[in-house]
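First comes one chain, alone, set out as structure tokens in the form predicted on its own.
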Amino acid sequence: MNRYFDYNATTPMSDAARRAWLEATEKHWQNPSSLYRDAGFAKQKLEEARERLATLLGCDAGRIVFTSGATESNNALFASLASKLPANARVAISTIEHPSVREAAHAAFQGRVVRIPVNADGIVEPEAVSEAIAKHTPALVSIMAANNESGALQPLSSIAAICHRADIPFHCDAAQWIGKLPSSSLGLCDYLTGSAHKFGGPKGTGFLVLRDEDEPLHFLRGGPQEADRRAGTENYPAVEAMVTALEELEPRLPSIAREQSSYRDRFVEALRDHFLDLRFISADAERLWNTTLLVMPRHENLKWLTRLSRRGFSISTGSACSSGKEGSSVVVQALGASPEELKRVVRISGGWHHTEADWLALANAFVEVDRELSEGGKPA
């Protein structure tokens, strides 16, 4: 039984990615920047992987810069833009962005970050983007593709169209979207960031898609790697594993989404049968097939997490990058939750291989833990 329900935090490496990584490590471990023949083969394989990823994302390969993940990509983007934009330039981000966008934006554009609100379902409405652009004329708009806590999907095509009509670049942190929904539609974004470990690839690997392949953005200085944008020896085996993981998933995503969303919904129904006053965040929004964000009617979230963990189930209290902070759920906070409600937030995020039995076993474990905590009993 698969009892791991924290896939939005990280995922196990897929079998396909593992095989690809091992083969690349054995055959093409040389430095792609060296000049001898075997290094040239490694460089060729790296560029082939870049082309394959570009095909999946619907963009030109020259726009892709390989990084250590979405956090580095987001930080590099905001820092690089701030260094070349006018000193009074503003950027606009939503109130539900991941910390790697939110903190990076505020660090690079101190006092010049416009916050775009969300509606009652945790969705950034296109009208709110239009209003922010008309009022502040930001140099960049950054809206995530799928929320890491609630799973709510943002109206990317409408937002991108608004930005493009205003000639304002649109950045999208797609870390949670990629590997769960088809990636080809993401090509409409000017800037795009993602992380391999969110879809079965290795940790410490990701990418940034730039607006233009000739854009002069420099992240790390030193050598000429990644078109002189990010110095350091390229990690071809990890890149190969990342691209292979996504290639293996993409054709299967429609069927996975249909199947897994039905399992997730049955899980919610089972919980609602027991918890009559359960609050379900973004219940009426289109969202990822694997994600459920709940405000439990009683007991603090750390008690839920601890008791479920003792039963072998892994869940979270929200974003792993905010865990341990008081009121860590950015989404629930943006929706006006009370401090007490914030302490009862739990996130469940399943994977591609969960069965209906896995989901229902988790629901049953929630019921058992509730009875245990309500009766003041000792942990099982």
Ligand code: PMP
The other form holds:
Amino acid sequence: MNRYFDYNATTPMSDAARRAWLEATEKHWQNPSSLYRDAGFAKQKLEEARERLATLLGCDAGRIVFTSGATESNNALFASLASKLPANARVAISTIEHPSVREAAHAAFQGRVVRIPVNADGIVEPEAVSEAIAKHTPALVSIMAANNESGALQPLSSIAAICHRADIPFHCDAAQWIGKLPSSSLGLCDYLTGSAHKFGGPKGTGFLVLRDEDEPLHFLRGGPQEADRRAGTENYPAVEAMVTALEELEPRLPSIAREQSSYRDRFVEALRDHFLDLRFISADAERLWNTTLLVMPRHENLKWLTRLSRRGFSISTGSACSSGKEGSSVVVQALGASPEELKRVVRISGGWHHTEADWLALANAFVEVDRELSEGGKPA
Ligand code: PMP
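What does the same protein look like in the form predicted in complex with the named molecule, given that the last one was the form predicted on its own?
Below: every chain and molecule of the assembly, starting with the one above.
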């Protein structure tokens, strides 16, 4: 039985990715920038992996810069754009962005970050983007594809179209979308962030897609790697594993989404049968098939988390980036919840291989923990 329900925090490496990583490490461990024949093979494999990723994303390979993950991609983008743009340039981000977008935008653009609100379902409405553009003419709009806490899917193609009509570049942090929903339409974003460990690839690996192949942005200075944009020896084995993980998932995503969302919905029904006043965030919005964000009707979230953990279940309190802080859900805060409600937020995020029995076992465990906590808090 799989009791791990924190796939939005990270995922185990898939078998295909692990095999690809091992083979790449055994056969092509040389420094791709070295000049002898074997290093040339590693370089060639790295460039092939870039082409394969470009095909999956529907963009040109020259636009892809491999990074250490989504946090680096987001930070690098805002920092390098800030160094190129005029000193009064603004950027617009939504109120539910991941801290690696929010903090990076604020650090790079200081008091020049426009915040675009979400509606009651946790969705950035295209009209809100139009308004922000009309009022502030930002130099960049950054809206995530799928929220890491609620799973709410944002109307990307409408938002991208609005930005393009206004000739404003659109950045999308798609760390939670890629590997869960088809990626082929994401190339329409001018800038795109992805992270391997969210879809069965290795940790410490990701990418940023740039607007233009020859865009002169510099993330890390030193050697000429990644077309002079990010210095440092390329991690070909990790890139190979990342691309392999995504290639393996992509064709299966429509059927996985159908099957897994029905299990997730059965789980929610089972919880609703027991907890009559459960608050379910983004219930009416389109969501990732694996994610459910709840405000429990009673007991603080760390109590839920630790008691479920004792039963072998892993869940989280909002996002892992703020875990340990009971009242720190960015989304629930953006929806205007009370501090009291914030302490009762739990996030459940499943994976590609869960069975209906796994989901129902988790629902059962919630009911057991509720009884335990309501009967004076003694563990079973
Ligand atoms: N953006 C989003 C939407 C995320 O969910 C995460 C991971 N929590 C990140 C960025 C950061 O990803 P990484 O761990 O690759 O730095």
